[in-house]
Ligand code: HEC
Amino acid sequence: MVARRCHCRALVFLVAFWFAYDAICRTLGQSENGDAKVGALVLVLVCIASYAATQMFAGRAAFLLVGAMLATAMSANVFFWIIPGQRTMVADMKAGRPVDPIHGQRGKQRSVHNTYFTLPVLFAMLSNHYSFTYTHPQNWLILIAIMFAGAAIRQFFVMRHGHKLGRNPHPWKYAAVGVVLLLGLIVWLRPAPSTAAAAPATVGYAELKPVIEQRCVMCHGEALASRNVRLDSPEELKRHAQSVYQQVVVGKLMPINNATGLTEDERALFARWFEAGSPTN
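Structure for the listed sequence, which is one chain, in the form predicted alone:
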């Protein structure tokens, strides 16, 4: 039942974004300075959607959902606007009728949006390989920053050809903005100095027990053994030691969305316990 509700919310999220995005393009796309207005509002809409996704779903799911959201809009642009507009223009030309330029204008606008969505979609859809991004407390801000950097770098490639033909100045500034932003994120997300030296050289079950009772047992105990995993006894914990290490220490996927507030020092305790051979004493 919970999974079904999550699936429904995700579907509603995708549909709601498309309708909001399409409404912005329909109402303002052909107005004075329409491209600038639409671009600014779509940027705001993507930021709002990214923040909302990380509040409604676990970090990894939220990043993938934002990628799917943009990819859905790209596909819908092609299906509902770009191809139909092209077919209408070709049909008018063949029939000798006047060609309404609105179809080309709309198609171009949506194609431009698809161009700038490309790199953000690529990162978002591959983000499950980079747990340090979606497990961060400000994961929504990281997602927005990386997508913005991708769009800036995409702008560099879009304008590079025009520069070679003498139509515009060299677009190096856009690439610089994207690279500087990514470098800033690297500095921000660099691992904190290890505090593991303050922990016991060997961590046993006795040291982990208070952490497990506070952070894990509510979902992996006698009352509720999520995915048939119990961690409320030393024997059960040892039986699932490899999985616990992967989920808690390596991938930082558990607790889901870090709902119980597991700290980095506590994750270090799990790591030392596993590296010591998963003792049960």
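On a predicted model such as this, the values are computed, not experimentally measured, just so you know. Note that the rigid core is defined as the largest set of C-alphas that superpose within 1.5 Å between two forms. Residue numbers count along the first chain shown, from 1. Compared with the form predicted together with the named molecule:
- The two forms, fitted on the rigid core, differ between the two forms by 2 Å or more at the CA of residue 223.
- Once both forms are fitted on their core, the CA shift for residue 29 between the two forms remains under 2 Å.
- Once both forms are fitted on their rigid core, the CA atom of residue 39 lies less than 2 Å apart between the two forms.
Next up, can you give the form predicted together with the named molecule of this protein, since the form predicted alone came first?
For this one, just the chain is written down, with no partner chains and no other molecules.
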């Protein structure tokens, strides 16, 4: 039941984004300074949608959903605007009718958007490999910043082409904005040494046991042993020590979507316990 409701909400999310985006392009696309107005509004819309997604869905799902949302808009642009527009123009030309430039202008605007969506989609779709991005409390800001950096870098490549043809000055500033933004994120997201230092030097099973009972056993116990992993006895825990370390400390994949609210200090306990040789007492 829960999963169904989730899928349904995700679908509503994709469709709602498309309608909002499409409405912006339709109403303002051909107005004076249309490209700039539409560009600014679409940027705002993507930011709102990214924030909403991270509030409605767990981090990992939210990032994928934002990727799917942009990818859906890209495909819909091609199917509903770019291809039909070209068809109409070709048909008009064949029939000897005057060709209305609006079809070309609309199609161009949509394909420019698709260009900027490319790198953000790529990141959002691959983001499940980068758990430190979507598990962060400000994950929405990280998502927006990385997507913005992607769009800026894309702009660099687009304008570099123009530079070679002598149409515009060298666009290094766009690449610089993207790179500086990414460097800033690296500094911001670097692992904090302080939490590990806060944990005691060595951690035995006795210290870890209450944490595991509170955060893991409901999915890894007698009643339910996800992936056949049980963690409700010291022997079982030790048997899975390497995998537990990998899941909890390195990848931060467990607890799934941090459903049970494992804190950073508790994660540090897992690290200390593993480094102490996974003691069973």
